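A lone chain, given as structure tokens: the form predicted on its own.
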Amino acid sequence: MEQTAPTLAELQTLIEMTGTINMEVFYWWCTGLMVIIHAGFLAYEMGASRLKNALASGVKNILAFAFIIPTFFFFGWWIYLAMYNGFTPDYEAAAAGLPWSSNMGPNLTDNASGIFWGAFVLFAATTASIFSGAVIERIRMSSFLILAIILGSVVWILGAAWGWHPTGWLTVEWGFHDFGAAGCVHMVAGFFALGVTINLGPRIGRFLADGTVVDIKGHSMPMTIIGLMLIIVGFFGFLGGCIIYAGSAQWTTIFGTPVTLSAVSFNTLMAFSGGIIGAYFVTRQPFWMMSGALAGIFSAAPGLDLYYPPLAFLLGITGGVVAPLADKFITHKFKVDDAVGAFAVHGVGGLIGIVGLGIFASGFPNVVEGAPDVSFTGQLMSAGVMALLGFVPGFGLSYVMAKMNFLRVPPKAEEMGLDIVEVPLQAYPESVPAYSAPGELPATKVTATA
């Protein structure tokens, strides 16, 4: 049989698709990565717990994870599709978000949507776990699912359209640049939760009578120092996800600006080991120490798509440094009680990675036409944009549930435990006695002899 060579029309078909499909595997791998984020939550949250509150601490992050993945199918990505402009919808371009639309389900003519969407939802949830550790050991487990499906399936994706968005108009109007999501995904969870906590109240015994802080201790800290090195592995595939696969050209930020993989490889290794080394030199705690981490990988979230290796390196060691520091202020000062430091660590590092690219890369154009470069001015009003879109509905919506007694478990089940409460499972069954009841004996005793 007599092969013949193909076609310049079919081979420039086979490259197309070959770039599609790389594009395809690329952002399923990096989702797949993503899911490792939230077995890290799983386990800081569980170790951050007392014995008698770990499962439930588990349980609130696997509920928020399964409930936010349906109701973003719903609703979450229309609006990222449709709310770039503010709070007006933009239907015709939001149509493909709906849940009945050929691109949210199987469709061979569409190879982006799905993947797209599945980035997309597990920003949601993290922004859900984010909110989650600070309320531990005291909230109820309908109020948090409640508050997580607002804030990672309305909230987050509503700042994400503004600012995470080719044309949302923190860009095009005030030239806001975020590569890692410091804002849309940390700062406004780490408000949310501030907003919740004031509302919440702290754990009983937190505070003494005369505002002495007591020091509530989780039940592992091995346990959390594992599971915060396993959010920092999953953020790897966070990151993958903030970068436009663009077949056979250059890697784009979200904001249509040139990046690489290696330079991000760069700017978070570095942020990192910054982020280690300044909490360590603040507090000598290898709960900080991790924590610190990841606010050094916050803190120089938003330019690591343009920073000189040294920069983020010392923007590392700042959100380090301020992190622990920014947690002992508000729990000193004003006796808010953030379990897990996840305000200190997410809002303040979002913060300061926020208008940090401000001071440092101002005058970087955004590719965005018509949009104004970066600018100082511009990251600032924006970081204050996120900061009130996180707080506000955080502490409108609990304040409502607190008034409404719905908020808060009773002092009796908060003493008691909520794995009694909310499980109900032990999560150590053999640390305690084999037998409930006083009288309830085996049928032989058998004594022990040297």
Given for the second form:
Amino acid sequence: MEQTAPTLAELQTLIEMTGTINMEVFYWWCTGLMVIIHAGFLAYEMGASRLKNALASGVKNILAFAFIIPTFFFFGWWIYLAMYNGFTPDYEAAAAGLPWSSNMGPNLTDNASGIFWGAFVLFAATTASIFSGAVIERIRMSSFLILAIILGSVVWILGAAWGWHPTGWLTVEWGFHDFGAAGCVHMVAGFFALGVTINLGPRIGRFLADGTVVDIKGHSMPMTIIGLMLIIVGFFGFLGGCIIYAGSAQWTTIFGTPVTLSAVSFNTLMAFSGGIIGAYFVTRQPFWMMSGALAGIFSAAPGLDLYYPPLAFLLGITGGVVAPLADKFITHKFKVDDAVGAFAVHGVGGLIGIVGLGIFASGFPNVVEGAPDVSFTGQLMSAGVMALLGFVPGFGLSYVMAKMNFLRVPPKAEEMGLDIVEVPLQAYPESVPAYSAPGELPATKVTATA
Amino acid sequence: MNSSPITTWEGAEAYFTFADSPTAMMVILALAVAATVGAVVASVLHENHTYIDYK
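Same protein, different condition: the form predicted on its own was shown, now please give the form predicted together with its partner chain.
Starting with the chain above, the whole complex follows.
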């Protein structure tokens, strides 16, 4: 049989298709890894809940994930494509994101839309899970779901369109640089959680009448710590998803500047390590060491593509030190009951990251036409935008819900425990009581027996 | 039910079910939105009912 050499056109097609499929494969596994973030948040929140609320916290977390997916299909992706100018939508650019577009389903001429949509859905669900932990053990499930949908499918993606988009206005106008989404994901979710937590109020028993803070312990610290480590594992998918795979060209950030996975590997691991060490230095305990690891990564996230690795390590230490202190400060000073320190870890960690990049990486050029270089002022102002974008809707919506008596479960239900009231199941029915009647000892004080 | 928008894979582009029928797509989309909203409403009703004994 006669063999013929492939033509140049055939070779070109082969190369292009290989690049396209590699791109799909890359984001597919990034998305899969990001699901581990949610396995982590699930374990983390259930472990941080008292025994009487463990399953209700799990249900809440799972449902947030479930509701983000369809709502992000219905309108979230469209918001990202449309709103990069601010509040004025670009209908033409966003046409491919309409839920009835030919791009929003199996299409042999579009290998990109679904795989990018999938990755962004997981970013969206991450924001909802960040918020979820702060409000455990007393928020109504339905009000939580509404708030999670607003955060995950509207608010954060608006921030992403502004500052985590090839032509977002924060990049074009102020030179905003945020490789790892410290602003649109972590700051927005953290400040949203803060706004809701203020209106939601503390769990019963969190503060005594004289203002003394009572430490409410979750029922399984090991489950919480393992959950936090799973979140770290998933973040490698998250950070991979922050990179644009361009086929035959160099990787780029989402706003077009060149980057390598090697750069991200150096700095993510160094910041992770710094976060643990920093938190260990000030707390000596594993919950904050693992939360510090997260805060450390967020504190370096905007510049994971740029930093000298020891600098990422120092920023990680800063995040690991500051996050537990920030949590202690808002708890003691303002009597805010953020059950897992979500604001301190994500909101404050992200803030350190964005402002830190302005301090340590000013002068790096942008590639978007007309965009200014990275600057301290641009980063600081952008951090302000992200903080407001998270806080205002979180506070405003929860304020209205609280006024309608729709935000929080009744006190008797809270004392009884949400597992038996709302689920209704017990987490460990053969070992210990999962609830207590009003006036009785809380379940956490019951000694477990085999 | 023939929901295929294509009769051959040659030159096929968007090939998902009902891709060539905007009306059918809108009906399905509306049902999906209704199911999502309905689930939230059901959650509200469930809680209202559940919490009656805990007011």
